[in-house]
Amino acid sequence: MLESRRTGDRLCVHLSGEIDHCVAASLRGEIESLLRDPTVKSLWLDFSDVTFMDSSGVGMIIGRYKTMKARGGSVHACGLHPPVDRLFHLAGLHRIIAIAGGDTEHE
């Protein structure tokens, strides 16, 4: 469901498949577990292999944003395909999440 990689204070999470109600709950728990480490200051979410996302995914992202903001950190998204990018803009996520092109390997 997700792969993660830690480099310094940066946590990169590669998401894949469909992020709907059932999956979002699981992702929330997995990512929060990774964020228990208070030295993580930058969370990168790679959506390059996400084929679908609904409002549950938006809620999951906002929750991780709040976690990171509370510790003075940041959240970045990359690899947004047009439907997911559209949802980001409709939900206003682009105002609080830094959106980068490409993948986390090159950012």
Second form
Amino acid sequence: MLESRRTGDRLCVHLSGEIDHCVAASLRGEIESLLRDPTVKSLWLDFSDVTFMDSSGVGMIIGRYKTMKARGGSVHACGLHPPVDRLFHLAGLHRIIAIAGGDTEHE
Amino acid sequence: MNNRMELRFDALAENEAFSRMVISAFLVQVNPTMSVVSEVRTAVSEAVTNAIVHGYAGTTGTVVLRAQIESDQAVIEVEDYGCGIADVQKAMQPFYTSHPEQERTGIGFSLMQSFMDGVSVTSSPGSGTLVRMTKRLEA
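Counterpart to the form predicted on its own, namely the form predicted in complex with the partner chain:
First the chain shown before, then all remaining chains and molecules of the complex.
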């Protein structure tokens, strides 16, 4: 399950659990449906409760980056635990996604 | 200690999490570091996902996960009996994917190579793919 919060043109999505191929497919659908609202200009993904992620999660993030880039928006990530942070770097996600420390509550 | 196990399961996406749980539980007996467990879990997840997404591509089939602990290393195999890979070298190139429309990144094999000490892939079109990975277990 996914929790989201809207503040102005920012949409914060709180992800949790394990993001693999099985889970990424449903996350893709849920986040895309939230992004149907064209006034969302920045997407924040909070990974603080994500306990595992593999390349399927990376694909899901790149997909949402493409959605946001197409409307001139941006994607931000926060709350990355070391294994997820390492995956971000290995996959080159840090070059397209702004990574913040802490969680969105403190940004 | 030496030990081995073999697990056979249906090629269902729901079994990706199951295969990760099994490999973690199997390795716990040699008291590995958190980072070794995390790396092996990711590599197994990538190999099992490949078997389900590419090997069987939505059709039914069996995936086999084997693990063996031999003194200071773990040898892990993920095998499917699906469509196989015609050009293994091409499939292993970073960012190459046969399914870009499904948001596949093409970095699965690269991650297996980053996280494991050895990765070898044997495949023959029409009969399946065997991924064999080794990981040193620090004392």
